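Single chain ahead, written as structure tokens, the form predicted on its own.
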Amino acid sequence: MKQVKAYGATSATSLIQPMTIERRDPRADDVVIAIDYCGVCHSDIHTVRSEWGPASYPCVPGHEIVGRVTQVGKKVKKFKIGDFAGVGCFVDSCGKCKSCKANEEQFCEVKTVFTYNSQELDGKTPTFGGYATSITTKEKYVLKIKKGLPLDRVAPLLCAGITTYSPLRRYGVKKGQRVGVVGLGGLGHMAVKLAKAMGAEVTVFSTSLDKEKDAKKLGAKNFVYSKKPENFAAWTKKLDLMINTVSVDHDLAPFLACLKIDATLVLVGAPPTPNQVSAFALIGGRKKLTGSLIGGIKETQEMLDFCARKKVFSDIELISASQINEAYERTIKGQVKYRFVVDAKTI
């Protein structure tokens, strides 16, 4: 085992603090990441805090990690070492069920392994996040990362990036759609940067009023200020997909209503408590409503691949390890432009 600086929590109230921590001896499949950069996502926050359930202490939060190979095991063929790699939202599947044969190991049938506050498949051993110096993953769940890439902007890629891509692509948009995003933060303005790099036009719906000049910059075309339910009248029947990125909770019949007939309101955010819909929201142009996730490891390097053709990062804030407390609740106040990365070099 090795030791590891990395920053956590050690309850639900408590800062986010320093820390050691311990990564296992590389197996022959295992490859070495040494930590340039790591997301700050809004799931770390409810999760530390133990707003989705309780979480296992010590927690060490963080799945959008990008860094450079250190150390390969013998039996690793794609990575070698000085490789930029990146780790996602989950480490391990039993790669035998339907879903893991689908590329889908993200809904294993078994057991996902997600990055932190998980076990490994033992049912023991701990997960740690890339508030890291370092990780130890398994080959078959890192992802390439091709170099000369802006590795602080790929980071955030890693799950803002492919909860938005997934859905995206899953129902083919294409040049000459019409797309609405919902919400412009950390999962939103990539929404709309992907939804743009792939031909959309894209409808930007916000509460803040102040968001219309970044929704344009980042590639809408059109704002609806959406505390106003007048503004919703002219969007009747004319959007193709709705991706709603909001965590709290708010009346989703407006939304469900600018969606033409047959078309789907896709939820990528989670509310801490249920939405209330109304069946005649759905039933008057057989609307769909559903949600995702993330994706498999193959549809997240199909998603990078794209985003390092197309040129879309994420806009981010780069802080210190020493500034996550601060961001964390800047975060939950809507502060940031819009996805904070840590430094790990800082940790």
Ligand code: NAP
Second form
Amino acid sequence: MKQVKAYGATSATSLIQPMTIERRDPRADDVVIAIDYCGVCHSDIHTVRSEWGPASYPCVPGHEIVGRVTQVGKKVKKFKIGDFAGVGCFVDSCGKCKSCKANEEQFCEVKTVFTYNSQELDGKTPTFGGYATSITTKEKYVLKIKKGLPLDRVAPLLCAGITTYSPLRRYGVKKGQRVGVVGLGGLGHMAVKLAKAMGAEVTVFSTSLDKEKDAKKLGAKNFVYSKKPENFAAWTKKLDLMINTVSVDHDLAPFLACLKIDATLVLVGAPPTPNQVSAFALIGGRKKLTGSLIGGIKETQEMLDFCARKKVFSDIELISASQINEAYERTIKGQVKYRFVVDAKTI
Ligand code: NAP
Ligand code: ZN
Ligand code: ZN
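Right, the form predicted on its own is done, so what does the form predicted together with the ligand look like?
Whole complex next, starting from this chain.
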């Protein structure tokens, strides 16, 4: 066991504060990663504050991790010391079930071991996330990061990137299609960049009027201020796909109305309380309402390679660990531009 410096919470109401956690001795198939950067996802806030149900404490969040490999177990093949590496939202799964075999480990039928607030496959050892100076984890669940990329801007791809890439690919976004993105935060700004990189015409629906200029800079063609109902009229039955990233419950009807017949609204935002949806919003136009959870390791690697090729990285505000609490408050207010990333040197 190794003692590692970290930042985490001791209860649902405590601040994120310095603490020490234990990382295991590397097993034959483990790599040890010295963390350089870790993104701040809204899921960190939902989890650490027990908004999705009671969390286990101490809780060290962080699942947008990038760093350098400092040690490799003797069976490790994918990595050598000095390689850049990434860890996303999960660190293990059974490896044998239908979902694991289909490279969708996030839906493992036995157990997906999430990067934090989870237990290892033994059912008891707690997992701790990336607000820490290092992580020891199975190489199979670690992503390769190409040399020469802006590592701090790559970190958010490990969750915000894959969570938006996966449904854009699944629903076959291609050149000329019209994609709507609801909510311009961490996930939303990646959805804009990725949909644009896939050739789509992007429309942002935002509750923040002051984000219009940014939305266009990020690659959106159109901006709809969603607090004014009359602004939706021009978008009736216009969109091929919508990705909804909003972190609080809201009425889905105005967004469903923007979909073409048979088109799909994908929920990736995970509000702790239910959204409203009227049957009428779906039946008139055979609209589809679905959800999506991050993506498997194979698809995450594909996304990282796509982003490296297309030079798609997150727009970030780099913060020190002592600023995490302040960053949470700004994220909740929708004031993040567009992802906070913790510099692990400051932990
Ligand atoms: P974020 O950076 O806080 O972005 C959420 C955006 O939602 C805000 O920027 C804001 O955009 C909009 N919003 C916030 N409060 C609102 C309100 N009261 N009414 C309407 N819109 C509001 O969060 P994130 O990190 O992108 O995460 C978004 C959600 O996705 C969270 O619930 C998170 O847990 C979830 N998530 C899901 C997955 C998955 O696999 N499905 C993965 C990661 C995260 P505007 O200012 O533009 O309105
Ligand atoms: Zn996340
Ligand atoms: Zn499995």
